[in-house]
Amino acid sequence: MLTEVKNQLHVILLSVKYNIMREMTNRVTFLMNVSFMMLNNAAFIIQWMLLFRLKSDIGGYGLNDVMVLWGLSAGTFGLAHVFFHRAFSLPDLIIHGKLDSFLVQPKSVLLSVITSATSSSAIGDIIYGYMILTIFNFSFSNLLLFTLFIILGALILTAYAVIVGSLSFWILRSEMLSENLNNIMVNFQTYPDGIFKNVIRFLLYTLVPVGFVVYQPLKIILHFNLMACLGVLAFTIGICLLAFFVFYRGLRRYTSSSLMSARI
């Protein structure tokens, strides 16, 4: 069992490595994509600085807290799209019968699919996330926690994308629904949870689990709580297992298009 897991992890890392190498074929374009993503994210620092000049507290958050929130959001988004970019376009593969080439490979179909592409600009998100932490709330313990939580957050984002993307096995033309749900996850990550009340706050920890991606991690970084940390870890494991279950249950309904394209 451990050998199989080790081999699968090795395959994933190789797949990501070659995806990035392919993206770096044109180094100028690659570096521009990374740089412009960092600049795009940095523009929002000015926006929040202006808002905090008008009000010192927004939803119980100060400027440094919101910046670390943005760092977590950028880091989790970036890591998810560097390693598992294809998870976010899963409906297109299902609806148009493009899973054929993955079904004949001697490894996990789901992991083969979601690691088959990468986003070069997402590397800029990861770098930006660490820069934000370094500028606004750096310590060695925070660095370790930040790294842990962007890994867990990336897994949650990916698992959620797989779950909503797998709806395409049952619902025709559900790509718009999947895209909107993924966008909701990303959009809500950049706002303090203190501004949300009642039903919306409940949904952000259940139906759209943004709370476990950035809100709880931020609170743990600011005020460490072991039980809360274990709660985020348990949720990550649970949603990943659910993603595997939903995908493979839906795969039984998959209809091939007889499109066998080679993967290079």
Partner chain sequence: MRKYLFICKATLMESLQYVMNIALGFISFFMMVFVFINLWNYIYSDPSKLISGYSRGQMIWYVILTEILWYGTRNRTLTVQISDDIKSGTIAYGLNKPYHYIVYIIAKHIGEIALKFVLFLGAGLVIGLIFVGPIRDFSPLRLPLILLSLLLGILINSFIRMAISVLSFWIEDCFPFHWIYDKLLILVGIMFPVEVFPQWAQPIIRCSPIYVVSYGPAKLVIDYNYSTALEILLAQLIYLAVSFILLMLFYQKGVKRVNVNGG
Second form
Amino acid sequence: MLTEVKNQLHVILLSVKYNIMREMTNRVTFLMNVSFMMLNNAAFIIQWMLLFRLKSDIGGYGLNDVMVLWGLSAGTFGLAHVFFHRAFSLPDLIIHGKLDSFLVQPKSVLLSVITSATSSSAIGDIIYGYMILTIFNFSFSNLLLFTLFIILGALILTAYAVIVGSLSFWILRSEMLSENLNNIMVNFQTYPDGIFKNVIRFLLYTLVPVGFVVYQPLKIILHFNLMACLGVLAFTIGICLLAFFVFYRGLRRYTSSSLMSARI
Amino acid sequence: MDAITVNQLSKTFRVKVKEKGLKGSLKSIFQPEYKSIQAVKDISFQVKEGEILAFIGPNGAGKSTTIKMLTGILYPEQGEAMVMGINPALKRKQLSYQIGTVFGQKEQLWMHLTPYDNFKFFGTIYDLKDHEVEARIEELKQVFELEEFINTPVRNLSLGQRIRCEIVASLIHRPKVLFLDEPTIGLDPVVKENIRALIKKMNREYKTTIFLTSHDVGDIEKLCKRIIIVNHGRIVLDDSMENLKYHYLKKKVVELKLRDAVDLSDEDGITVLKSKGNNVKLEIDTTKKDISDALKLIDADNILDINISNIPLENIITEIYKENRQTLMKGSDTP
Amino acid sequence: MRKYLFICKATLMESLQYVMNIALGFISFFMMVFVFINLWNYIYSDPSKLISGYSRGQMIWYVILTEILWYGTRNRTLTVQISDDIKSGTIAYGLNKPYHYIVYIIAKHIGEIALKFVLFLGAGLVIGLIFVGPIRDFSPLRLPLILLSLLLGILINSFIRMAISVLSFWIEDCFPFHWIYDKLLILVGIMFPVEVFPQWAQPIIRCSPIYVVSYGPAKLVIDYNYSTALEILLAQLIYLAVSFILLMLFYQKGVKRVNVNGG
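Mind giving me the form predicted in complex with its partner chain, seeing as the form predicted on its own was just shown?
Let's see the whole complex now, leading with the same chain.
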């Protein structure tokens, strides 16, 4: 059991290493992708500086707090896409029968699939996340918490993508739907939850669980609370288990593109 | 012992039926209609350990679906398959240590890495120790003659070299059964011959059971002792290559170049395939008429040139496909 | 002219097939608008307050309108297709065909976005009416001018995008330039009206194309007066001419380059 986990981890790390090597074959493109993503994120500082000119608190936060929120968002997004980029294009793999080669390997299909590609610009996101934390709210304990929460957040984002992506096993045209749901996750991440009212806030902790990805972590970084920490951890474990369950349930219905393209 | 046993295996796909036009598109969104297509119907067969089996059929016959059920990619709907005593549907991981797969059209190698790094990666996937992998790579390198390009990135290799590496990658973990789906597709004749020789060698040296699908008759003829033909999801023929040939070799093709034209169309046991002036092509059924009797019908002085040959395997297979379609149609006519 | 109308019509018919995809695209659009509704609701804690001269309703309508322009006119034909055509040499093959490539692309683009834009416009209006209510002092008499300004804005935007894509004749990848234009549009044109920016930045923004592509049409809807209308339309006409001339100039130079180098 233990060696099995060790071997699985070894394969994952090797995959990610090779993925990044592949992205780096063209160094200029690679560096441009990384730096443009950082610039992209930095551009939104202007938006918040303008908004905070109009009002000194937005959703109960000041500029520094919103920036840390941005850092958390960039960090979780970046980490998820560096390690598990393929989770976000799962519908394409399912519909076009690209899971075959993973199914004949003696490793977890889900883990092999989602680690089979990376996004170079996501590296820029991670760097940006840490830069933001360093500039706007640095302390050693914050660094540790930040690292912990972007790992958990990346796992939640990935698990969520796997769940909505797996819908393609059942519903043929759900590609756009899952893409939209993933976009919503990202969209809400960069705005303070304080601006939303009750029902929406409830949705943000359930249907689109942005709350556990960034809102709770930000609150914990600002005012440490062990129970809340454990809550985020429990949710992460829960949604990861659910992702495995849904994916393997759907896998039984996998058709390997055999007759998918047939149009009558 | 049997390497593969398949018992009444079936698989049905549900396909969305879409009507034409905007109205059809809208309808298919809100009220989709489905149609069931049975890709594999009640297939049963066995493959012995160490055997090389050709599993062939026209496009859409159910070949790939069967191979995918045997390798654990697809769940069977009914029936059961056992590969090396393991049920692919239930113990996919356990099975994968026993089998190797090469899908000619789908690449499993990392293009930007060298074959050597790729093999190391596959070694890790199959939990091999470093020294084990290295010894194995060394061994396969000799057998498959990879020295030349083992350190060149895969994307810079020729198609033939790539296929060779694909096969080697699937052999890293010493599989007992190897599934080859169209291994020689798109290769030139010399490389094809090369790959075939390697497959044969592998079968001989490692006693690997080989399950091969191909559209290339050469692959089948040169490699396989046994052949299974599927069509419309059913097995239409399961026989040794020898029997197949013997059965169909009862017919001979005789090509003649004559001084004067002769009419042979009324003779029993002779079918005129082609007749163009003084050139005639005949098919002679040797159960009804011996070759010598047939030739007696023509004056020896009249023959300028003669060529007697067997029916090519390709035609035999095409004929089996057609026969099968006719019997199917006959079957559906009778109420 | 008839053949271009035909191209336009054919692509429009084709886009009818993808109504469902467009409808799903609404989700992103709606979310963006929804976030801004909440954001402005929070910032306007006192609903009767004016910020930079705008009421809460006007501010939200502004975002709805600019987002319609953004989502409703996005099209890969202007970016990816032109670059691909240039890099693959398709343009060289098309040179001897009896149509002008640039006009062909414009016709195709308009055919592709027409339905999408109308659907987004409809959806945006519904969302606005539900969440904010009708625009204050809106008079249907202004519609012709507003529609003209919208059309001009869309055209200028297309010309600018195409001019950027045509740079593919000289540079390997014009994605960074599209990206910069995108960011400028989002930050300067879509989220906030010019008046929200600091005093020193406003004249710069007013001179930029963003002012005529995004701010202009939206401003006419939410806060109409005769002199701004004139100013915006005049600026749009100037930009229309400038962007078109630049586009054609780039294109002619680029094509010549292909002829000289033989593709």
